[in-house]
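In C-alpha cells, the next block holds one chain alone, the form predicted alone.
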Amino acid sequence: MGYPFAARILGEVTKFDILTGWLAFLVFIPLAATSNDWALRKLGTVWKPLQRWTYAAAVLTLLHWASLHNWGSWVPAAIHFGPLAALSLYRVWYQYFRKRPARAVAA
C-alpha cells in the first residue's frame, strides 16, 4: 500500500523554491528560539555569531521567494527586502567607513 504522498512530498524537496524555503525556516528556529533575555543571558557570547544567520535565513528567504514567483519582476523583491539591504548597507558603513573622532595620545 505505502504513503504515495510520503513520495510526492520528497520529490517536491528537491525543487528549487522549497529547498529554499525549508532551508531557511530551519535557521529560523534556532534564532527565534534563542530571541529573548533568558536566551541571551545563558548563551553569553555565542548569542551574537547565532543571531548573524539571520543573514543567511533572509538571503535564503529572497531565493526562495523568489524562484517561487518564477524570478519575476524586481520591484516586489526590492519592496519586500529593500529595508533589510539598506539596514545592512548602514551597518557596514558605520563598522567600517564612517569618520570617528581622533583619539587623545597619552603623554
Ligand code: HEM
Second form
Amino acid sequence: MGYPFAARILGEVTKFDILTGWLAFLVFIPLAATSNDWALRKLGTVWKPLQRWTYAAAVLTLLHWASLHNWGSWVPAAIHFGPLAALSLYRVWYQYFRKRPARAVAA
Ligand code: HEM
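Counterpart to the form predicted alone, namely the form predicted in complex with this ligand:
Now the full complex is given, and it begins with the chain already shown.
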C-alpha cells in the first residue's frame, strides 16, 4: 500500500501548479458560500469587496492551468482566458478611459 492519502496531498502541495489550484479552490469557498440572498443581506457593503476576490481566483486558475505539465498547458489556458481578459480590459476602458460628453455647467 502507498503512503496515506493526506500525506500524498501534502507532499505535492508545494508544487507551483498544484499550489495555485488549491489556493484558487480556497478562495472559491467563501465566494460560493456567500452567493445567496441571505449572505448578500447580512454582509451589506462587505459583500461586493468579498466577491471581487473572484479576480484573484481567476488569475490563480490561469496560473494553475498554464503551469500544468511543466508549463506545457499554457496554450489551452491562454486560449480560454484570452476572451475573458479582453472583456475585462474592455470593461476597465469603458469605466475609466472612454471619452464622455462634457457635463453641462450650471448657470
Ligand atoms: C483543489 C485543488 C486542485 C488540485 C489538486 C488540482 C489539480 C489538477 C491537476 C493534477 C490537473 C491536471 C490533470 C491532467 O491533465 O492530468 C488539473 C487540471 C486543471 N484544473 Fe485543477 N486542481 C485543483 C483546483 C482547481 C480549481 C479550483 C480550478 C478552477 C476552478 C481548476 C482548474 C483546472 C483546469 C482548467 C485544468 C485543466 C483541464 C484540462 O486540461 O482540460 N483546478 N488540476
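Superpose the two forms; the largest set of C-alphas matching within 1.5 Å is the rigid core. Quick caveat: nothing in here was measured; it's all calculated off a predicted structure. Positions refer to the first chain, counted from 1.
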item: Exceeds or equals 2 Å, Cα of Val75 between the two forms, core fit; value: yes
item: Exceeds or equals 2 Å, Cα of Ala39 between the two forms, core fit; value: yes
